[in-house]
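We begin with a single chain expressed as structure tokens, specifically the form predicted alone.
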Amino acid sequence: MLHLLTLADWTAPQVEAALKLAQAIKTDPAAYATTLQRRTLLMIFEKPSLRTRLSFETGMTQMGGHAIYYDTRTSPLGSGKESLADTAQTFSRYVDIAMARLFKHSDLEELAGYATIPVINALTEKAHPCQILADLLTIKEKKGTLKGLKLAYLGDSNNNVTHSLLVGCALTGMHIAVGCPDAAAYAPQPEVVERAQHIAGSTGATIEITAAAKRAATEADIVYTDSWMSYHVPSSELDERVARLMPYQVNEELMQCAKPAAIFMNCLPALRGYEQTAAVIDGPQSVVFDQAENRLHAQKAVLVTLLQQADRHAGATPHG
């Protein structure tokens, strides 16, 4: 069964095909208005959401399907009265595909391990593949290509977005420079960097981790940042994190290090005056709302890809 738990689960050709399909769906949505007719998506939410829920549910509706919102806070799963294994085996009998937005990646892996339908990672502490597919779609729209571009990521880098960007850039031949404090609490996890470097060896991408913000941003085609206070970070750490991360704020001075035609990205939500200034995120180089819109189109492509693969698998599997 083909899932999407991290981008490393997919090959470079699979990512390329998904982006091509996303662009086709975005260009001519009417052609896909019945593609998922009579299909049901289960949406499991342990973490709060704006873009994720709206884009997945809208995507299913626009392609003729249906989505069920399942809040673990009001369910047997969230109360600990139902195991992950039993939950996965049960929902596999009811719905065609599932997505989950969870705190622990290991829980997602357990769900996928017991499910007999495709499972999509809609965000865990380890990875955010759907976001990065939307990002890659946005970059390709704005720049016409991916291979050979340079993406600079600034700020807290021990998070799901940075980890998925490292792999996504490596798969598509994009160079990535991560600017962050030289401390384990703020740097990408070594095993993710190692995995991305392994992939980059076959695509020509380069990967750099540096404590120098301006070095990371120099000659970048894309400048990217994310929240300094991820969902798992307690509010008591705000002052300390701001002090450590303020040198990596994306402001007008830092943007001048990038190429004149560079675009600015943030996966949202964003706090003006923290990870970026208002002048940057609300300025002419910002594409953050195009980026947000593309969650819809990229996730439609993921849904279609996984369900078509599941159909082929079912057709090839003997029954009885």
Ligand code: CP
The other form holds:
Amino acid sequence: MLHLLTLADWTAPQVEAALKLAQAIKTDPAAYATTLQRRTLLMIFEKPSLRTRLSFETGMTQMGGHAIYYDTRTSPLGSGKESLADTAQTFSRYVDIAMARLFKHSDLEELAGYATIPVINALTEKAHPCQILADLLTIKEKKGTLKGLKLAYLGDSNNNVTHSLLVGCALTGMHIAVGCPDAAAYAPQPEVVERAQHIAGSTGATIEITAAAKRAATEADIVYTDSWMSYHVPSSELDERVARLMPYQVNEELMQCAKPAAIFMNCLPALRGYEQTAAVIDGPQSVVFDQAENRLHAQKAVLVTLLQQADRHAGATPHG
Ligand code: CP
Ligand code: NVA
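Please move on to the form predicted in complex with phosphoric acid mono(formamide)ester (CP), as the form predicted alone is already shown.
Below: every chain and molecule of the assembly, starting with the one above.
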């Protein structure tokens, strides 16, 4: 069963095919208006969301299917009355595909291990693959290509988005430079860097992790940042994080290091004055709302890809 728990679950050709499909769906959405007819997506949320929830639900509606929003706070799972294993085995009898936004990546892996339908990572503390597929689509639209471009990521890098960018850039032959404090609390997890380096070996991508923000941003085609206060980070850490991460803020001075035609990206939600200044995120180089829109198109491609794969796997017809 093909899932999407991290981008490393997918091969470079699978990612390329999904991006092509996303572009086709975006160009002619009406051609896919019945592709997921009678299909149901379960959406399990332990954390807040604007983009992920709305784009998945809208995507299912636009392709003729249905989505169920399931908040774990009102579930047997969330109240400790039911296990991940029983939850997954039960929902697999009702719905065709599931996505989950969970605190622990290991919980997502357990859920997928017991599910008999495809499972999509809608964000864990470790990875955010749906975001990065939308980002790759956005970069391809803006720059015409992916291979050979340089993406600079600045800021909190012990981070789901950074991890998925490392793998996404490696799979697509992009060069990635991560600028972050030289401390485990703020740097990408070593096993993710190793995995990305392994993939990069066959695609021509390069990976650099540096404590020098301007070095990371130099000659970049894309400058990317993410929240310093991810959903799982307690508010008590704010002062310390601001102090450690301010040297990595994306401001106009830092943008000067990148290529003049560089684009600025942030997966959102964003806080002006923290991970980037208002002048950057609201300025002419920012593509953050195109990026947000592309969540819809990229996820439609993910849903279609996984459901078609599951059908081939099972030789089955949709739940009726
Ligand atoms: N970028 C993203 O995943 O946004 P939400 O948290 O609003 O879903
Ligand atoms: N790193 C952020 C991404 C939000 C979409 C978080 O986990 O909250």
